[in-house]
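Below you'll find only one chain, the form predicted alone, shown as structure tokens.
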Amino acid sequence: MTGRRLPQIAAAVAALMLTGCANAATNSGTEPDVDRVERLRVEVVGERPHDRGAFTQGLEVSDGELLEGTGMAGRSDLRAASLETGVERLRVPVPEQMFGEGITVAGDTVWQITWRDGVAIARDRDTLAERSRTRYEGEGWGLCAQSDRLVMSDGSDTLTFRDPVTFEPRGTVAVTLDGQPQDRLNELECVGDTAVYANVWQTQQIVRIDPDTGRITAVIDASGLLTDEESRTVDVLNGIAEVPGTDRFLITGKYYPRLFEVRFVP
């Protein structure tokens, strides 16, 4: 009787093994892991000089110009320079000793926020002249623009969506990395409506965020851009600007001697 059962037992064992192998294949990557966080690095493809006196708070490319907002009370400003030559066309101060923070372009308006002053300044895109001001609650850190809304950071793990005309809040999203809150979100760069890049304050990391879910989809290592000697005389990495129509970005930092043109690569 035992001998007659051996083929049946062997067949059952073989079936279980095949099932296990199929499950293992499925779990090993034959189906995409939608929750996987990419680990990327920067590939430097070019460099250009950067003002060593600029406490960089916001960076954006617009209509062939590089716009840069700087901070520090009494020394904050907004600058517009040729992207091709680096020649500065215009520079305007942030008024009343306010501490400038992130900037972004929305239509014919440049928005510039402030750190603890609770003031957002709407400026003319061409002249950079102030048009109006509006107030908001809390701190201002980074700012970028999607097609129909602004995205703002305040140093926490929360991004706030705002109306691009009135600056009124429209909602928020909590940012997470592997399910855990990711705070210290600083300067922002919106790429289309599907990704927001953010400097993480006091680190050499940039994160890519899905603005609809708040989930971080990539962590980018931006270390090694400066020499050891240069690193001793600068502040933190801050400033991300997409170069339109390319896969490249401009990145720099507060008091950095250079602006780096980079790709984010595996």
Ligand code: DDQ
Given for the second form:
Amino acid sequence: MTGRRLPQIAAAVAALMLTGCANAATNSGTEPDVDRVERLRVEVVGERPHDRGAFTQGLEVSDGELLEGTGMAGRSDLRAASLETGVERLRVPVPEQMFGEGITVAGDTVWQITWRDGVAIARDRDTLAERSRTRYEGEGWGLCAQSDRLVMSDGSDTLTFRDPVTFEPRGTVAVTLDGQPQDRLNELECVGDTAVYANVWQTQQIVRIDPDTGRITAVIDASGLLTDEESRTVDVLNGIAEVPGTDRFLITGKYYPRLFEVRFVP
Ligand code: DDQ
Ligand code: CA
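Based on the form predicted alone presented above, generate the structure block for the form predicted together with the ligand.
Every component of the complex follows; first up is the chain already shown.
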């Protein structure tokens, strides 16, 4: 029995090795390897103080302002500050003890979602005043806006697309790294319609996702931003905001004492 199977096993092993070699040959050839995941790091180009009392849940730059949504039941809010000076213009509370999560601007609306309350709040972009509310299924974590849809995370590997006006779901995509599910996707940042950045909960990693395929195209190591001393007083890295028209991003975290202006570089 064993004796007769051995040649088959040997043949299978040989076939596997040949497949491996064929792939290796393809990858080292002139064809671009579309599946290759870039490994990037952050280059700090600037920094400013960040409110150590802010449990940062959403971060986005809009019209020269930095919008920041914060969490924790009874303490959640939404702030708008000058990108130039850091001076805060407005701060409004999240009502009814709800736990604030991601935020994003779509047209003249700021959407602010909540963790387990199932409520998305639509606010006026200028006054940040609540205009309406809508309900959704499941948890709310991160949120960002493409030109014609919103992208939302819920702590799993699934991103849900939503209508930017009604908040109705319009489909989902499963996010993978080298073919394996990547869960714990948290704060999001849409860059154009072809890239969604997400920081991975409880890590110092940011991933760049192709929103149409769910494939992760880059893994960014954002560790080492805080001193050891500072690290002891913070929660997790959370918050990515593109500085529009530049190759720079603002990143921070929950209870972080500083906010960093960075570039993602090889
Ligand atoms: N999330 O932002 C990752 C979605 C949730 C973080 C919640 C961590 C604080 C828990 C506090 C307990 C309040 C029920
Ligand atoms: Ca963001």
